[in-house]
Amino acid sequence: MIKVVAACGNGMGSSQIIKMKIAKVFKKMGIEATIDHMSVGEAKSAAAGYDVVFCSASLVDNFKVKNNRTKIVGLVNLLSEAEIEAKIIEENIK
């Protein structure tokens, strides 16, 4: 089971929506994951404890994770399940 966090500017609305979309796509793809959501500020310090961080593409540069485990995935359209699925495949997230 992988650990995933959805992050947005405030950690309230957008990250919750991303979390729900990610959960739906993971379920469709048969990937087991625990998914949290939080603000980018919180996620920056917590990211190393996760396998994947999903956030807006404009926020990716906020993350400077120094391990080989955590993948930072930027989304252009936060509501697009097709984009989320494509990123999961592209990043080989299992």
Contents of the next structure:
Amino acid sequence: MIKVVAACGNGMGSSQIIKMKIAKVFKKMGIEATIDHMSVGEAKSAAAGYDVVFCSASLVDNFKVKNNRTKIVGLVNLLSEAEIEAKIIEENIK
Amino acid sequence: MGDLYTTINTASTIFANNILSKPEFFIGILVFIGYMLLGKPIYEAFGGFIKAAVGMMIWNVGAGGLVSTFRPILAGLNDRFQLNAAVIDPYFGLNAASEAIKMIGMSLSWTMISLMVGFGWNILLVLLRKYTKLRTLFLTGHIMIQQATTCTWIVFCAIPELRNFSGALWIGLLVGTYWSVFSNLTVEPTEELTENAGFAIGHQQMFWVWLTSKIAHKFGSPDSSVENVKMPKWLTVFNDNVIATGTLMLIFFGTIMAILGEPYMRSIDKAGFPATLAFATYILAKSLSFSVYLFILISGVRMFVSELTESFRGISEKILPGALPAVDCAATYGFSSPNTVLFGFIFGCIGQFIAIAGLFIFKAPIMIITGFVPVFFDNATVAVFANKFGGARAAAILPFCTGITQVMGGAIAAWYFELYKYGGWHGNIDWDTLWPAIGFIMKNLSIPGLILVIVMMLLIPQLQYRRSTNKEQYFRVTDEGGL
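One more: the block was the form predicted alone; return the form predicted together with the partner chain.
Below: every chain and molecule of the assembly, starting with the one above.
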């Protein structure tokens, strides 16, 4: 079971889109995960407690996590299941 | 017969007193029913009820805190300078509209009915797309709550005879038509920006996005893009909504309290300002407490919107598979450089600050306070589209103009719809331009005006379809993105 957080500007709209899409992709790939969503402001402080942070590619620079656990994944198209799947494979998330 | 009538009457009174007047339970029941209709197990439906109800109750805590912090400052401004202040932000606007709706003796459950009607109407319009030429389903839950609430107040304010059940239905049709028509208008610009990523925008600046995509080329060339502009690194801290909101509140409320002066603040806020506390500490604490209550409010909204959006998505997946979803404007930010988002924010801020100074210098009776959401999200979105169609120059000029319009339009709207009394206005750009115009028509023509607005909006996609060069492409279903 991995812990995932989806983050966006205000923690409302696009983070929930990401959350719904990654839930779908994880299910398809057979990866078990709990997924939260929140704003970048909150996620910055909480990131170290998660295995993966998903956010828009434009927000990746906000995260500077120094541990071996947390991966930061930036998405260009938040609604593209193909892109999410490719990133999961590329980052070796399981 | 008489008994049956009495029973129904009693039952509806109990319903009105215990459910309709308690929107947290009303929304909870709606979520519960939605989950059951989707065939989810009963324990999940129960969980949905609890989270929706608790979410709304958390929202109430935040709202109460905002109101009580705000009230003495609003009263002080009015008392000393005959000024009324309004924060232009959808959450402050939500607060103000909710307060106003409660003040006329109505319940927020009415806005929930309008929300459901609007959502259903949007589905119906897309089902009939052959005739309506509408393709997009508005799925941004928190925006739907805010807009349904503000729209409810606009109609209640403009047409008092609609403060009843049929009014809630009319409001649903009105706001649902806006969702369908204006998200549909963003399809082409969004497809061009994202190279057919398969979504449209369902947010607060849909009319403005369309306008930007049409006029941006007049202000510059797409060749000189913002990507090549170097931005100072410290600006990225404003991507963090906690920092950005806290800073804005400190600047504005700090200035207001400093102007009101220490003796005055001490006299009106005896409990919160004990003799041992320095004025500077007081200002810092008071200003930041706005952010605190705002975040409590937002986290409450987030909790119950997650449940609502989940139901909406389930329902639409069943009824409208493959329909084009209209989503949060921030979904476009990945298709531009991070620079562009901050670029829009900065130029929007400059525009807003200049306009606010203008209001002050020309002694307008309404003073506007910058809220984070419109100045950040509207202007970032305008910048993303302006940059695509007109390059860096357009991405500077258009957010600047948008910032000015937000303040001017927001001031007019807060005054016209009397929400300055509650210290807030929705503030996003469509609600500073398009909606005051709609409200004006309704206030002058009453119910016929409301019908006229709906009909006029429904004509827009007809024109859009007639003008589209490739009619087969118009209804293309996307394989990327989608619901």
